[in-house]
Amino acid sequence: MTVLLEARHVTRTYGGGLLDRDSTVALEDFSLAIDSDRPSVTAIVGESGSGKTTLARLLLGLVAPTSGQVLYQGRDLHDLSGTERRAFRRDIQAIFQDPYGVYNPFYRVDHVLTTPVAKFRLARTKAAARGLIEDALRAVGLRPEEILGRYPHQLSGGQRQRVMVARALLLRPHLIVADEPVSMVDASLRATILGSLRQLNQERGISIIYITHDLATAYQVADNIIVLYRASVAEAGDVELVVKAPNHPYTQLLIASIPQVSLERNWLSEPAAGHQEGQGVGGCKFVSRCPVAMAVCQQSKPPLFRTELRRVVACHQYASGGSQPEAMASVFASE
């Protein structure tokens, strides 16, 4: 087995410095661990400040961790040579939320894909770079002769955000990690652009982690499912399983959160969840929502206990039938 990218005990906190005393946990020990051997796309999971976005922009190398490290094939990304990072920079591709401000409006669309072609050295003939880039633009469902040519604001959002994806197939990538990347898009445009990612892995064996506070668009395109809590893992597994038949009591708020389609609307009349902040010193971050919160909760922090060959959840309930803890990493090895 061959790691392309790994987190591994990754921490990152912003402030706790001189003019801010004040530390905020965007990310607490997260590991994680991408086989380039066995593509698959791995969906995160969690509300707005849960640290989703922290975490693509570690993989990304974008911010360093303060503690814990991101390594690329086994080196520390910011221990790169020159020509490791030039590697890094084509295998690991990102895909953002929004799809406008990625662009230049004086530029043409064109110039988001032929600056890649022309920095990797993807083609020796301005022939060759249109061809290759005519290839990626069909393979996300985009006709090249209505979108080469026009400036930014003359294609839709769903355009825009497909010609992004584009771009990143060009450079032939093992990893795309895509950071809600049909959360601005309208919703008969996410399926298609969802179906390309899905497409990008099955036919072209290229790794995705797609990230997003959407349970239902994780469940149709991952194999894997992280779910985040304030900045830690809540639950992780077999998307099937969790989504399924959830373990963690914030897995199953948030699928409860679900609206069902019902002539009566049931869900409107139901008073949601009150979020509170707060937990006990050095205890479990969910325990002032949680509905079965027992007083272990309150004086220690739940590691990852497996509760099946390919899960792990945070939660002391499942410690009572002789679980032991797990890393993460080692539920996604499993067969």
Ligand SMILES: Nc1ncnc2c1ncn2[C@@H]1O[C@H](COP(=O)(O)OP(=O)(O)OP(=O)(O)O)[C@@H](O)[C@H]1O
Second form
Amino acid sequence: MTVLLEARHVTRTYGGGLLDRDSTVALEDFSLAIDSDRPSVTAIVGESGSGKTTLARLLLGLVAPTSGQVLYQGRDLHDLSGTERRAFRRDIQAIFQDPYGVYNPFYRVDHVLTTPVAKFRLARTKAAARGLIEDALRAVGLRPEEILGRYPHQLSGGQRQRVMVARALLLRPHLIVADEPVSMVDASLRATILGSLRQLNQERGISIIYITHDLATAYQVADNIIVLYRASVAEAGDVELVVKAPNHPYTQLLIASIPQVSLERNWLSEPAAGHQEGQGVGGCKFVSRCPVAMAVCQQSKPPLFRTELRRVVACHQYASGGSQPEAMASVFASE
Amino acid sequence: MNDAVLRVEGLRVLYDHPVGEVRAVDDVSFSLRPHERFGLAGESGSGKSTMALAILRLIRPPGRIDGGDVWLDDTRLSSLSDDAMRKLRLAGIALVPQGSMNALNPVLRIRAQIADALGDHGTLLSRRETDAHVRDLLGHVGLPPDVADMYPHELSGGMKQRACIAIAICLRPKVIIADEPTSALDVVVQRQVMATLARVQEELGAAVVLVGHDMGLMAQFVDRLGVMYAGRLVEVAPIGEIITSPKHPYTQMLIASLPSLERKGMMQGIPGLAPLLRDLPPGCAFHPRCPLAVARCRAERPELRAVAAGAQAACHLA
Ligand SMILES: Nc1ncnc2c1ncn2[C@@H]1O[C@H](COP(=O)(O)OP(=O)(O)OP(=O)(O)O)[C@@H](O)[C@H]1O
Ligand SMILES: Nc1ncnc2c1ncn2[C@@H]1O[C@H](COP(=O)(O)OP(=O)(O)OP(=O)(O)O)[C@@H](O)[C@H]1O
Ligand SMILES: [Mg+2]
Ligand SMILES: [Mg+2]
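Just the form predicted on its own so far, so send over the form predicted in complex with the ligand.
In what comes next, the whole complex appears, and the chain from above leads the way.
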């Protein structure tokens, strides 16, 4: 396997050094490898503050790890030459949550599309540039004549967000990192936008990292899933395994909390584990909310145990699975 | 229906725009029984928040209410003076506005924000009484008493939303209107907040209008659902009826757009774009996106009519 982008034991803290008591650990000992030969969709899910955006920013080189490394084609982002950095900027594209913030209200929408074409010299003539832009818009299900020439406020939220997907697409990247791309749009548009992302993966071979707090859409678009809980991986693996038969008590809680369209109305009556602050020092981060906590969970932090070929779980219940230090990097790679 | 606690009759709201008028709410009628949980669902821009604001006479220019009536028990709200209407908000009908958890005053402690709401309504209480009342309200929504001394930025999203519910119930309203109270929260916190709202509602004996677009949430929370499209109600029915046999194609597609956890590839967006309110297509506003549309749908607008016991739909084919 040729690795396109890799995170190796990445930790990021904010405020003070690693040992500072007041510092926040935003992401802890995170490893992941994106294969460039086999395009995939990887979902990152977790509650607010679990470290999802921090991970996106680390992978995009927008913040540096406090410890560990992020590598692009085997080279530490920190050590990229000017040319390599340019290639990286083009190869890995980002889509963020609020499509409105990206636009300048005084420029036509065209501006966000012509700028990257000029910056990366993607076309020789104006006509060629126009052609590229129109192709990209059509690829996300937009009609160029309905979009070009308009101002941002004249488009709906869903249209603006799809223009951002088109923009990412223009550069023919190998990877798109999308941080909550649909959390601001309604359920129907959500399906449409995620559908275009999935199509890019299948038809154009672009890998996607889809960051969300919505496990149900993650299940629909992703091949692999990583569940974060308070800066650490709780469970990761094949999306069918993790969603259909979650191992970690936190993943189980997440899935039970999704309201279903069904005549069975037990969603409100089931007790939802409360959110208690504070955690056993050195123990499992989930212990205070865990319905099946054991003595060991108070004392030692569970490593990632490999429960199946394509699943790892950070929970002492699965200790017999045997932990593997490199489990995270390999769990998505194995066939 | 005379036992209704809230009745909305033919409500209409216009927004004036330089390019023309936008009819955001068009001839909407529904009623709420005591203790009932009623949902208002629809796509973004379908007029749900405008409805919620119009019920409380909170529409501001360039918007205006240009028709219809709202009754709370035997009180016709349009007959009230501005002052009487102001008193009725919170005391009779309380609104938790869309995005309100992020609109709490950042420089005021939670106690002061609740006390302000009480004071605004002429409830004159001593400092001690206020403190006791605030503590009691926070307890009701599952917040510890020390939250009273905190500022909004010190609270998590779920805690802020509970504080908003505490403000909404401080005068024991008969009707609580909650506009997308949980769309910014993750599922675990959402369930806790909705359970709190349900419990508070039962303790008060209030009725609830829940505004939103998540059909899963509606299925689990409301007793009856109204579906809005382009400013009009297109279906109203008991929630079980909506889930098992939705009558309007738009309702069917709203349900289908919800991602399934059972099978992949089950998530489908509604094709086409939501219509421009100032330039609605003739006939049924949904016809350009409707897979079942026939000639009549393009020519004649369907009215909301009874299609089954307790169920209404505005569709020629229903
Ligand atoms: N620039 C920063 N300075 C200080 N702390 C930060 C910074 N960015 C993130 N954090 C902290 O790191 C933790 C993880 O934040 P992050 O934004 O990655 O979470 P998230 O999973 O994206 O949350 P959300 O779902 O709310 O977007 C939080 O505790 C946050 O307060
Ligand atoms: N202050 C305003 N001035 C002009 N037009 C407005 C105003 N507020 C709302 N509108 C228009 O009225 C229509 C209905 O908007 P409304 O906010 O009621 O929709 P909604 O169903 O609540 O949508 P969402 O799900 O996005 O909250 C939209 O076309 C909107 O653009
Ligand atoms: Mg984030
Ligand atoms: Mg709204």
